[in-house]
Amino acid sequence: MGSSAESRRGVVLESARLRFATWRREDWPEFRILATDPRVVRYISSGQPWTDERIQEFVTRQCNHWEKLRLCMWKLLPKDGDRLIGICGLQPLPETPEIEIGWWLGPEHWGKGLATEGARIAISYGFEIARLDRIVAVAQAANRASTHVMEKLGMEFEKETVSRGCEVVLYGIARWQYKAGA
């Protein structure tokens, strides 16, 4: 995987351009970054800035989800720095028995590509480690760079629903589907 210097800072993907590394709950003020940017949250949930106890809440739930389930949202550093630039990763959607794939870009990052390319190797692991049978995305239908990224990925639209409150847009992909590289 990478030096142990890398295992120290939780790195446990790598990309082209990106690290995945897990979260440590002290992380949660490096997250706030993101999470209070009103142009990133644009489409998350009521598209409010998220106050400091649902960031914390978040990077718990992320630090759960690792150890419990060996998956979560993790956190997307640069190839060449340890300054969070986004998320990425797999995580239980919420009052359905389904695993959803999402990512999270700093606006700095849009337009080049990563997202794409974080969850390439996001869905990678979910099919090829965690040996996932299916794998969901959702997002609000306004949302065209995330429904154009799910596409990308080979997933395909199936219904709209309405997940944590939000009306929003269910696109799937079952592990046959899935091409390794695609």
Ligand SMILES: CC(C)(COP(=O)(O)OP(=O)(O)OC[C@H]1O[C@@H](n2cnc3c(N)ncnc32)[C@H](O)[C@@H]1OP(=O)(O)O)[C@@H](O)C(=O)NCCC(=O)NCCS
Given for the second form:
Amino acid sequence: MGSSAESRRGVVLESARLRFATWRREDWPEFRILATDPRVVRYISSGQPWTDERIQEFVTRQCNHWEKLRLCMWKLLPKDGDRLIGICGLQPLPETPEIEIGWWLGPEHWGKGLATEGARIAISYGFEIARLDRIVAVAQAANRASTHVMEKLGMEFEKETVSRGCEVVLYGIARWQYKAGA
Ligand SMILES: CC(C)(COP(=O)(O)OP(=O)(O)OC[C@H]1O[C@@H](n2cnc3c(N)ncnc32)[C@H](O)[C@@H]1OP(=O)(O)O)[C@@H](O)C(=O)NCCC(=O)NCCS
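Would you generate the structure of this protein in the form predicted in complex with this ligand, following the form predicted on its own above?
Full complex below, order starting with the chain above.
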């Protein structure tokens, strides 16, 4: 591990157990362990592990979102280390004017409330810092862990739709429905 200044580099948000960090383009190999784990990508598009090219595109896109929009799917780091354990944040939902919230964690971190903890920070950033009027989330309907996180955040089911070529359910929450700290 580098100096403490280096280890804090890019950290933009924190929760009780998590730190949220921005990406550098060269960080993409860190994301490979998640993006190639069949358990993690089971409900992501076709469910196939991502290629290196797709991982690099994702990381470059997140760098661009942060530079242009001041929001992205941030890296999730634990409070006591610098190893990437997941991603969580906000990004444009393709082919719509919406901003979506999303979350992925390594399987060893599931079932501890971490996605909900991270999502609460991301949603408060979206409404209070980025001043969004509305945030949506999409998931394949079978991904009950993910839709349950949406429900715990106070998001409401709106419709079935197609996103990134897959049938998904879309949940939404407007700024007026959002209760800080809830
Ligand atoms: C979705 C994901 C981030 C959830 O992470 P997590 O930290 O385990 O989530 P949380 O513990 O905060 O909350 C999950 C909730 O769903 C519930 N849950 C989990 N699996 C469930 C299932 N199969 N059916 C119904 N509920 C389920 C949990 O009990 C929990 O609810 P509770 O707090 O009321 O008990 C994690 O499963 C993941 O990384 N999956 C792979 C990537 C992915 O699919 N991301 C979402 C893409 S849309």
